[in-house]
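The form predicted alone is given below as one chain in structure tokens.
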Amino acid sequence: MARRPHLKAGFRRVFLAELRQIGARPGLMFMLAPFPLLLFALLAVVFQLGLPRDLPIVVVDQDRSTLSRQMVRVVDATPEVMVAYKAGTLADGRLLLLSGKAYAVVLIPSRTERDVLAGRRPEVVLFYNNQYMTPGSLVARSVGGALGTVAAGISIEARVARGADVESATQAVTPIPVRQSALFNPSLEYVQFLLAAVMPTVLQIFIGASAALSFSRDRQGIAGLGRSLRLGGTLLRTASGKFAPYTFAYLLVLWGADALLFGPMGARFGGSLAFHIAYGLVFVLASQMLGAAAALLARDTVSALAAVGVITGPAFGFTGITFPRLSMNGFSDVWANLLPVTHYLELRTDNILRGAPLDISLPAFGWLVVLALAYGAATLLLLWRHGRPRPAAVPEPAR
């Protein structure tokens, strides 16, 4: 039986030897796409509605008119909240508050109704948990709108009840109308503000690990990282070998996570795909650079997960989604641009939510770039200096 001839060295045989040391490990193996297209359905379910909705109020109407009535139903009207409870005292309120039953307490006070109708002043109080800052500032807001307008209706109202037609007694209520418009996310939809952010950053750790696992094991085999330069040929032909699969793989996860948000989930893409899919392939290769040099800097396995993890863990705080960038010290501006993950989040902001020029966005993408390129910079240096033979010892003549 003939034998079947060797590969010649270089890209070809590196990458066939790591689909083999792929398929020899079948944790490496879901880590790669079935686990974090996984990940991306369950918070695909989280975020499905878009919206948070019918968030539990408690209301102490001690007024117990009709329009303190009326109030109560304006508020029950809006989509964000519901009345969930009705207490009697405002100590009762403030113990569902407290259970986490309840985000807000509505107080209307007692005489509430006599005070407007003798063109008084009456104040409603609304306290909420703030400590959750998404349902507070969306409990607030919705509230603090549903009483507006109702204090708007009754202002016009006592006006045109003393003899102003509606037109000026609207325009008394609001001299100056402020019309507002929002941009780039005016449903204000989660889907688009974290689940399009959260499952990059999430990759990006995945990323980072399974180029440092792959690095590090070559490193403490027996062979040490020899044996890849030798069937690779060269540097450039190894690393790149090495990373082929991974880069696949992951690309698949990413757009498919994306097929899945703009399809089925029904977000909006309004710039280029052409350049979506370039700063994604820049995306995956700079976080695999990233975990290449981790891997082949720490001096076990252990320590390089635990430096990926550490680098690319609090990646999600530092990306200026959900507080902003300009309002961080130094330390934090430095850690964001060192971080892939956030160059790429800021183009695809750009890219599928702004629709800018793409001049706005050559910034961002030379820096992720420039990033690629230096992570891998040093991971080839790394790889020279890990794979090259070593002198032999010359032993000590006996004495």
Given for the second form:
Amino acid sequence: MARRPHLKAGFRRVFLAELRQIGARPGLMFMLAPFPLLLFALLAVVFQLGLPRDLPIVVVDQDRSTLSRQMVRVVDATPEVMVAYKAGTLADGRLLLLSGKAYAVVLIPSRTERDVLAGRRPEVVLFYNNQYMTPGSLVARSVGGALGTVAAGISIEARVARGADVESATQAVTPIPVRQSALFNPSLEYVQFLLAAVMPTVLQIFIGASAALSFSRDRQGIAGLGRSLRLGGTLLRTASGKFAPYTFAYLLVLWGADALLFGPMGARFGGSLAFHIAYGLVFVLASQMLGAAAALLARDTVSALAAVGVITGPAFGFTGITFPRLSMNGFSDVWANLLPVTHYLELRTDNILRGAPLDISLPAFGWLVVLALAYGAATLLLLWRHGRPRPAAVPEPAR
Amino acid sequence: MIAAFFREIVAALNAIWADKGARSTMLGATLFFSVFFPQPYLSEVVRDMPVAVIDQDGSTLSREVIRRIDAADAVAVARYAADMPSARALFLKREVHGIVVVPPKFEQDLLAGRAAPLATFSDGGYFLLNSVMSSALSNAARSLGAEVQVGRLTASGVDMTQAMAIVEPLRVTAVPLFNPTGGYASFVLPAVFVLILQQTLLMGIGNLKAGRRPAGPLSTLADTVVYVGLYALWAGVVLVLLPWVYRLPRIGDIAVMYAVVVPFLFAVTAMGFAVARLIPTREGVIFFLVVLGMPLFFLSGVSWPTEAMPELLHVLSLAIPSTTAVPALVRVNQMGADIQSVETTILVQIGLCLAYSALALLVDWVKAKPAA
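For comparison with the form predicted alone, kindly provide the form predicted together with the partner chain.
Everything in the complex follows now, all chains and molecules, and the chain you saw is the first one.
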């Protein structure tokens, strides 16, 4: 039986060789699609509520009056907060905070009602746990708002008692109402905010690591990168053939996660789909090039992975999604610009959340393209250096 | 026996030093991440976030409210815009992160006792910027509004105390306990440092043990003592020394901290042995741990409250030592919690240590059977 002739050297041959490599490693296959999608599902479940509800707080009601009971009722009625504990003293309330069972203590001192009626302006104090900043500030805002309505009610009554009509009394209570609206993401959903940002950041780790593994393994193999280059014929064909299977896989994951986000999870998509596809593609390519360049610089596979981990692992803090870039130090600002995910998330925000015109997004898109080209050029250069045929059997000079 | 144990201890220390991967994760990476990771957060709070103002009134009081907004530390009035489209364009270019509109007749309405609303537009895509905007605006509006009201009442013959009592019959004061400045580094870093300890220790064990044959009980015991001992030192560096360097608040008792740290490190070490047996390659272990870092941070409940997660997920996440150790150590170090407040966590860590040790032994037993 005649053996089938080898495929001609080129993209297809490297591509198929890479596919065979992936097929031979179940661990790698798991990493390509199921694992990132599982993590996405995990994060989606974590943030499923969108906004926290019924966060437990403590009330220390030392007044036990009609007014204090009204305050407790109003606070408890806010959706974000639940009066879970009633403590006798502030010290007991503090213990509940320290053991992590509650996020805030509302202290209503004795004689509050009497002092209000006498016009002595008593003070109700809300102690909130600002160490847990997200729930802490949420609780502070909603409890503060609820107690503010109670105070406003008293103020209206006082004015009406002095002969004002209800409408002007109501207007007088908040002379300068602030009508705040969030320009984008008006519902202030955490799903849009965190999940949509965390997923690409985690994916950047996967993409970089898989590229690093692929190149590093070839380099550590007996035949070395020379073999891959022979399969591909040219540098460009070799690199693109090796990248392509992963590009396809991760684009599917990226867009699959988006499909879930904008489909069943109901996030709003307000921008251009074509542009979304374009910067998604460049993001995946840039992250692959970053991983490959790191792999070709590192000495072995474990160091290559460690390098990718160091670069992509802490990336989230630098993207400015949580703590804004305008308040970062110079180093962080430069470093953030070197990470593909920073620009990808900015483009996502511009396009999906803000529906910004394309010219606004050009600088960020330019950054992403430049990063892809720069890391790609580094990959090709290193591939050429490590993969060119070496004069065989020249002994290393003794050190 | 004792001598043999000491030989094993020396062997375990040598193994860490001799293995490049273990050396760089257990010695290098811990320190590197503790320095690198904090960088974006070091300024702690947002200062002078640029906002645009559209002043359609141009009156004394409109300028006064704008001055008060500008006076807030967190925001700065950077641009005056003529109309909404031009302000919006500045917003899209990220030259400003908020827009304030002072409507026409602002002063007239305010002085006449009618509601004089301010319209503000903030950035819902960035939560911190959004809340910075909302607190700066409501403070400026409330203080000016109260002054105008008190002025009106006193002008109509009410005395000052009574006017204050009408305008603000009940004072509501919000006091942040712990992290009083609301610093972002003070909030994130104490939790992240604990996670760095866990992840680098797991990676180090993965480097040393993944794909190798399990050693005897004496050697495993010596390894455990060395890892826990080494990381107890690291815990001192990243949980006590670094917070001091970065000026993060830390008010906890070090003895209570170690009462949590030591069982936590035993649990992580046992988990490391189990993971190294379940994932056969070093690359696999490292990759798995790098990817898991961020999800584990969110599961700890420091940033996203556990109350908002499904109960089942929270119960499952208890299997990871950091899930309970991160909040417990934050409570001890940053909030000054005593040992009673964290005793559940200590028990959970001891339970995890036993469970992962049993799991590791079970894997050994299953793997050994076919050979027998």
